[in-house]
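One chain comes next, on its own, written out as structure tokens in the form predicted on its own.
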Amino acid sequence: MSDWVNRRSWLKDLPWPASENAVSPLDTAEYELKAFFAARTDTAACQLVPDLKEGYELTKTQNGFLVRGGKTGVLYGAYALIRALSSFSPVPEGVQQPYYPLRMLDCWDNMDGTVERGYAGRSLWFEGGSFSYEPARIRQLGRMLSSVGINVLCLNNVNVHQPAQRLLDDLLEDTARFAALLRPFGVRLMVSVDFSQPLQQGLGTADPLDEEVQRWWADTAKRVWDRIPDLAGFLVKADSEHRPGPNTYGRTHAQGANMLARAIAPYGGFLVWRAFVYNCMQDWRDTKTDRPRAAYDLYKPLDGAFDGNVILQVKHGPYDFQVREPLSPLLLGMNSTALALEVQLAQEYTGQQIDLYAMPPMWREVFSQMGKERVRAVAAVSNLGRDGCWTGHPFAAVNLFAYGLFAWNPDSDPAAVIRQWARLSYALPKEQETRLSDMLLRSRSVYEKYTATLGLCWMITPNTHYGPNPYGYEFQAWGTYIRADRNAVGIDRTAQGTGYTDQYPSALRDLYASLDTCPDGLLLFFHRLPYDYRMRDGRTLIQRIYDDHFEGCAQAEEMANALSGLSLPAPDREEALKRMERQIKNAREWRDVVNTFFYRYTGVPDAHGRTIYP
């Protein structure tokens, strides 16, 4: 198995599960202490105090540590100090509290066991529209959750289908035993549910301010919380690409939320609300109506409006998780509001688990200019699956593991995080652990080099989301244009533009606006350019294009004669060498497709005298 769990001298002999009769996370604490200090020379104790919570410290003493920590805190300190040893790290000084309270994984599984932009098989937990899993793996899924302190396990796809409600009513008791399973890691449940969910009850309506409403939601709250009262709260996706929502009986967005945030504040559940809603109906024709502005458009005026246990679930772009997009204005717009930043660990546009594209460099600038104060919350669309590895491809393991640890520090280096995945999980001699953790850190880079260079995105292939298709949605109801013709391609978004722009704070908005200091990774989503403009090191746009593609595709095929050379245990490195020469397959047909697609608009021919099939 490729999960850091179970790689090299990290409890990889760890007779599991022999720890399946712990109840609490300082029983799991304990056994995972001494488990892993079994074959050392020195020792380490639990102490559990209270008064921290999820926080830990580690002490040293005379014999060994002395981990120090809360409810769930000891176990995270127990983790923390084994990582660390394993890994050869420092271990952490001082006492560690997690900088965001919710720390989730929204997993998109359906009831019939596929999972919706999955990329590692069929769903751990799901087959047949009931439960279907063995024990064993589900209390390894926590344990691996908890190593790097995820606490919130969304269990069902947002776009929740009709069987899903059986999770709340006559599977109940299955939904209980399942949480019961992840509870000795500290991991909580949370469920999808359909807003419209009492309107096919029976009820006739699912109106939020409908009484008879209210009360169906409160006495379904009542009924799912006395089986599961550590349960986190319900997700909701509403009034988005056809879900039904309050907007269908003319009520707003906090209406509805806090109608199902009351049902359940009497338990301490947590109203997740997703603010992934715009026009799916766009007219291409429509130069003004700008996707990237829907979500601030609706949530600003609201702000202030929601109950306090409402998290409005932002997604770290006003898009949808494509390769580089800027930091959504909401995010830093809702001063009144409790927000969840939602990041995609499946790679639906990334590259499908299939193409390397390590997130934690992503992850550091969206949280450098995040205001983070504003943020309680993160979530993630998992990445898991039935996969041996767990993650389809076995490196892709990496963007779980560092997203756990940027979820607990947002502040994280991303260099030192790839690094001890890769102690971890690898056994390598030191030069081949430096070239595959060289190599995962620059993978976002040479990805996006030959699929979204400056900014444009969804040149994709439709409904698949993978391979190039520069005008795949182009004339398609989603909003989703990167309006290139003859003499131009990108989009204004400055104030003489969409206005998006002016949705931000006056540095981003000034610093996006201006060709002078517009990054050039988001030159042509924020502008609209002419292809022989001329870039800050001199050369034209159409020829930056040319050569990130080319780059892109040559740097594609270096990391795949680097990892060629490791030596990796015989099931990742057949799986991570067949992956790779996907990869590069892929990467050709980009860079091929792109350039073709821009010469024959342009005209003109690559500088350096490199092939393109016009």
Ligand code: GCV
The other form holds:
Amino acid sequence: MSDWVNRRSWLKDLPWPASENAVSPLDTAEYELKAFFAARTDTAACQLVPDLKEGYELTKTQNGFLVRGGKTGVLYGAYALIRALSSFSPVPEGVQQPYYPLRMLDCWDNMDGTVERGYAGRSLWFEGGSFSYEPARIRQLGRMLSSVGINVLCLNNVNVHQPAQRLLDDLLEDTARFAALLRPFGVRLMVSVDFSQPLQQGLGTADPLDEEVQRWWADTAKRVWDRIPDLAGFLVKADSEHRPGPNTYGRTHAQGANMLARAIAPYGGFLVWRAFVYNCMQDWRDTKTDRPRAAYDLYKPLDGAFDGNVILQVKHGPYDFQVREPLSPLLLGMNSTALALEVQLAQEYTGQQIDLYAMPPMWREVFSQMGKERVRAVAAVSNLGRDGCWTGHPFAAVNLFAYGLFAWNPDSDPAAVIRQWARLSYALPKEQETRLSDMLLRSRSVYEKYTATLGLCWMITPNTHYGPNPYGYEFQAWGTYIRADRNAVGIDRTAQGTGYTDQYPSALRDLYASLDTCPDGLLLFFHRLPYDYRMRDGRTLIQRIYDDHFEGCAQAEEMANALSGLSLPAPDREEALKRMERQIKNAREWRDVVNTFFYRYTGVPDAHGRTIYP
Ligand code: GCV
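Same protein, the form predicted together with the named molecule this time rather than the form predicted on its own?
What follows is the entire complex, opening with the chain shown before.
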């Protein structure tokens, strides 16, 4: 058996014989509490209060605790109690309810066992074109998700490759069996579907206004929900990066989404429609088309046209999970459409679970800018795989843990969440726990400095998305340009430029459009500036670019030192050190490639005489 058994991240090892019998989250809650309190002198009991739904309340009793909660709330309450007691944190007081009703994990798993943008090994449940998994590990997965309140798992890649359509067809029984494994943890399945499915099944069309197509989807939905009555819904990527969609038939995205939504509405299913749509065949010579504008331009006119069970899923930024992007204007501008925020735990552009990159500070920024009331759901692209520690880098587990806690409470404190994860995962001496937590807390800003300072994203190696290549995407069709020349760098996205800033409510538009108020971290995302531009602190732009790359790399080296002094258990210590070596190599490469790139354009030497290669 693989080494995952002894490496269960923040959850303590718990053999799971009772799982065979557990049918409800209440059973699971009772089992978890019994196991946890077996080693203690106090006790805990559960009480089902259906009205609390996903909520719970923890109260102190004479001998210990009472967990009162709704159908799944009682289990979340049990986990919250265990989490608090194990990390010596205060037990939450009063009724606790999740902020977002749908807290999803989107898995980009393919049925051949690969995971698109997966950095933690092969799929946990697919191999060779079919399901293949250890049931005990899937239960442990359910336990991990439930312990931080995640309640939906989307089973397969949004790029639906053959034979994933079989999940709802001849493999439906297997899909149902998999759903049953997660049910005792309050985790419901969702499935990604291909918009052109009816066409591929021989109907001759997938036109959403065609009655036969509508009937085909309605029949499919009936068959599927008969077998899996609590299926959460379908997830769709349409007309995006060469995926099929309603545009093929001259139909709008509202027409496409509503057709599917109506097929699944009788069963209470959600139709989650991704808003990641842009022209990926752009001519780089065209300076008018601006990729960040694309989603708002397409969907804003459709606001109000979607059915009630459609959720438009929007990536947090207008590009694609870059280290720093402004909030997508769609998240602020769709007043009559249910929205889901999409984030990416898989570190596609953020170090690929090799470089340290703890996301809580980033989400704090994202959640605090978002008109939260418009957004009904959150989704995160999974960072999990078959690796022993589940997440490639053992510390990358902090991102899954924290995602769950932020989805439950978007006002969570990044530092507290990180520390709680560190404490639950490793029983380190206090001073070391602080060192680990601090390192994680600043890891994003370190990575940002050596890869994407001032909003200069996309200088990354094409396709693989690890390592520097300032020209990699510059003359490509993907619409991802920094447009550096010998005079200036960045893109003017104000009203005088591409007009992207006009997609924001006026306060944000003005903030970003003015050089006096635009945050440094997004300066070159919003503005095109000469290299001798004076930053607010008096440095020139070119010097700031050099400084950040030198500093980011030096800070990565400091993190390596701090890491080597931590008495982490094996094999996490060896794994973390090995990955840190690769991070240092990567950081040096970024520093030298990017600094050299700009030096060659400008001929300006570093003011401090540090080495830049000619
Ligand atoms: C699933 C980016 C990634 C793709 C991904 C896509 C998406 O372009 O590189 O691998 O495809 O986003 O989110 O649909």
